[in-house]
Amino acid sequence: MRSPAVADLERLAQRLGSGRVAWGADLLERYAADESTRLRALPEAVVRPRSTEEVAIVLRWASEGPFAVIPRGAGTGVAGGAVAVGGGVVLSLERLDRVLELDEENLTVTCEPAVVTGRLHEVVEAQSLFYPPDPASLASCSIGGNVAVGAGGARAVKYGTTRNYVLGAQVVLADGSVLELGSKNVKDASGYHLLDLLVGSEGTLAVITRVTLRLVPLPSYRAVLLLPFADLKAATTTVARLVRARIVPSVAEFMDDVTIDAARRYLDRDLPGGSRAGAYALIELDGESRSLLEEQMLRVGEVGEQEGALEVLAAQDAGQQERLWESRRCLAEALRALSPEIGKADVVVPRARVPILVDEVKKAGLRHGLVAACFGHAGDGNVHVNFLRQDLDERSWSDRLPQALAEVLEATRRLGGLPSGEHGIGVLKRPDLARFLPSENLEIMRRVKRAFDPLGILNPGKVL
């Protein structure tokens, strides 16, 4: 793999047409990262194609030289997946912004990579329908990324994830070739399910140029209940009680005390609980029925008092419910404006084990001298795991933050977890993989990956 030559960059510049192609060491910074914090690298270019057909001229370019490519969409991503790690050419998507197109008949919408994931959700309720996968950066992050990483989101525990709602997509194979794959149909018995390879394979295999996703009615009613507790240990074993007696949420979150503490500076006011609060469970419920949700409250409300909820704050109000949901929505910047530098693990263990990985993760801080900050999806096993370098020295932060880390991976295993639940591999997780996978596992990934990019230009090093 080589760099390109200004000359080869003037080539496609020449190709693709005006305002496409730059090189400028001010434009170049926008696209040196993600959101990770600990990665960062100056791509060789930026692309920014308008079509389908601009997005195969820049492959079969990139398999003339050849020369790497990284697929980019909003640079939301938490795992470096989007960076130009070992140089490059960004191909940024976020001039195929349109929603294509809205069948109401069949339950589908059809859209562009970069439209942002939050506006079509506005663009579907306003029909009443509903598109469930909301990721935390829902207001930034775009529907192509979260398709490459099979980003999830607070309401998996119930509706799952990106992955259950990709019925079809046109992509970019690395030579250059168009395909598309999947349709609107709801069944598909036919051959291998090519589309299923391309959710989550982090734009190391293809470009998604285009998406059509499921859609089901929106339901009717919604209520959000807020528990804050004296330890974690309550909340997190009050989610699972509640899965138990068959009341299925539609979101079950977690917070620990550092993230409350968080949240309370950044928003600036008091929160539930006050001093008393160690962690919250944050429970959302919807359906068709009133009368049934109600029930189901009181009955959420009765096992949260007989693990110890020190109050049981409800809302079927929009507005306040929006007020009960702040303290979670503004973790990610209320954890930066504590540390702009953070240590992240996106881990996945069955859901019954979450409280006994939180007090590892725990474990590992103090062992470390790291403030280890938890949150996460309680309903599906997903913890978030934060260390905050603060005001550590960079020597003590180097040596610190992978001890912790690993010391969290190893608990993951062994408690049959998984080291991304939502967030993928990209470059910073890569090592992970093989504590997980078997060998055979990773062969057979790196044969798919060869069948689809035998030279190895798309996003190098990222996942394999």
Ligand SMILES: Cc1cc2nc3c(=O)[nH]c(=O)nc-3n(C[C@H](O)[C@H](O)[C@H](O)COP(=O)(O)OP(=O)(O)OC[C@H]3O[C@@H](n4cnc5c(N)ncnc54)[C@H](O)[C@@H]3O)c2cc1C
Given for the second form:
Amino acid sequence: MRSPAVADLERLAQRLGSGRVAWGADLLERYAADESTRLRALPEAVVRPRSTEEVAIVLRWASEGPFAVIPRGAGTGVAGGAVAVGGGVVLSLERLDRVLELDEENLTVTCEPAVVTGRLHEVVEAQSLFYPPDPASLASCSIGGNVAVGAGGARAVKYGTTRNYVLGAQVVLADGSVLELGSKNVKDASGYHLLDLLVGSEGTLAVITRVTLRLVPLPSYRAVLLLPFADLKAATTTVARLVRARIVPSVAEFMDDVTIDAARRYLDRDLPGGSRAGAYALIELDGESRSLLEEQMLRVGEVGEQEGALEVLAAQDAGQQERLWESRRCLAEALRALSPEIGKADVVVPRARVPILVDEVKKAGLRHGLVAACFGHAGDGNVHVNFLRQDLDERSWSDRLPQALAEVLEATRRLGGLPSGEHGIGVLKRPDLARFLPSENLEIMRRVKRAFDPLGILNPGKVL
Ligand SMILES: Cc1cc2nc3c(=O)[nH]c(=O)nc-3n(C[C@H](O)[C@H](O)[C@H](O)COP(=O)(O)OP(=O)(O)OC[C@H]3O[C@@H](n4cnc5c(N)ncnc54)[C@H](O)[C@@H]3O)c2cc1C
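Switching forms now, from the form predicted on its own to the form predicted together with this ligand, please provide the structure.
Once more the chain from above appears, this time first in line as the rest of the complex follows.
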């Protein structure tokens, strides 16, 4: 892979027209990182096309180099996927940000990749339709980034992740050819499902320039319950018992003792359960029948009390619901306020094994003198692990963190889990993939990569 010289960049700028290509240091700075706290690399240029045709021009130019191209959505990724770690040109999709069509007969919405996920929610919900995937970053992340990573969210327990909603996409391959994949058809048993391969490919196989997403009717009723417990086992057992009783919540989140304390300090107020609360279960229910929802709320309360809930707080009114969500929603900022530097993992295990995994995380923290904070999705087994640096000196931190993270990954593997539930592999978790997947699987992935991108220009060094 070559580094583009100024003459190469000027040639690209000529082909695209004015205002598309930039290589001034000030601007590049904005594209040097994503939301992972451990990575930074200045790209050699940034290209901001306005159409699929322009994306194709960029990739044809890059193939001539060959030059590395790093696709970028909103830069909220936490695995370094959009960071130009080995140099190259960042291809920012930020100007492709139109919602193109809301098809109320076929229950689909078609949009360009830079549409912010939260904005798409508003557009479809205004027509009483629902796009369930809800990454916690939805106020700033983009649909293209969500598709590229296969983003999840709190509602995955009932509704699945982004992958379950992508019906069609327009993509540009590394050689600049444009492909239409999938369609508005709900069913598709017509050959290999290339679209499925692209969901979660993290910008390594193609650039997504348009997406068609499946919608469902917006549920008429919603309720939120917050149950504080003395310990995490009781919180996760409550969720498991609900699922066994055929109550599938739309959200089943948990928080541990350290995260509750972080939220309490950050919000600067007392939180439910007071000082006895060692864990929270945050349950959301939705549906079409108010009476059924109320029955389910009672059942959640009963099960929670049987498992030792310190109290049961329930809300059907939107304002009160937001209040119950507040401690969970503020966690990214609350943990950062405790410790600007955090070592993270986004592991997933079969959901019944969440308490065992959290126990292993805490033990790894104790062994290495690190504070471990865990929260996440009790309903789908995805645990967000956060080791807090706080005031630890640089040497101890860089010695201890890799060991603690390695032990968490080993425990995850033993429990039948995977290294990423929803944040993707990017560059930070690339070594982990080899530890979890058989070499045969990795070899087939490498062949797929070569079939899509024989010169290796798309997001080199990511995933594989
Ligand atoms: C506070 C916070 C909370 C978060 N919560 C969640 C959560 O609940 N669930 C979750 O899944 N994630 C979460 N994330 C992670 C992140 O928001 C998601 O991974 C999101 O999908 C990234 O979207 P983006 O547009 O920012 O993509 P970027 O960060 O710009 O890119 C991510 C990856 O996708 C590729 N890419 C982006 N756009 C395209 C495109 N058009 N074509 C091809 N490749 C592309 C990039 O090359 C990169 O590999 C969170 C992040 C933060 C900071």
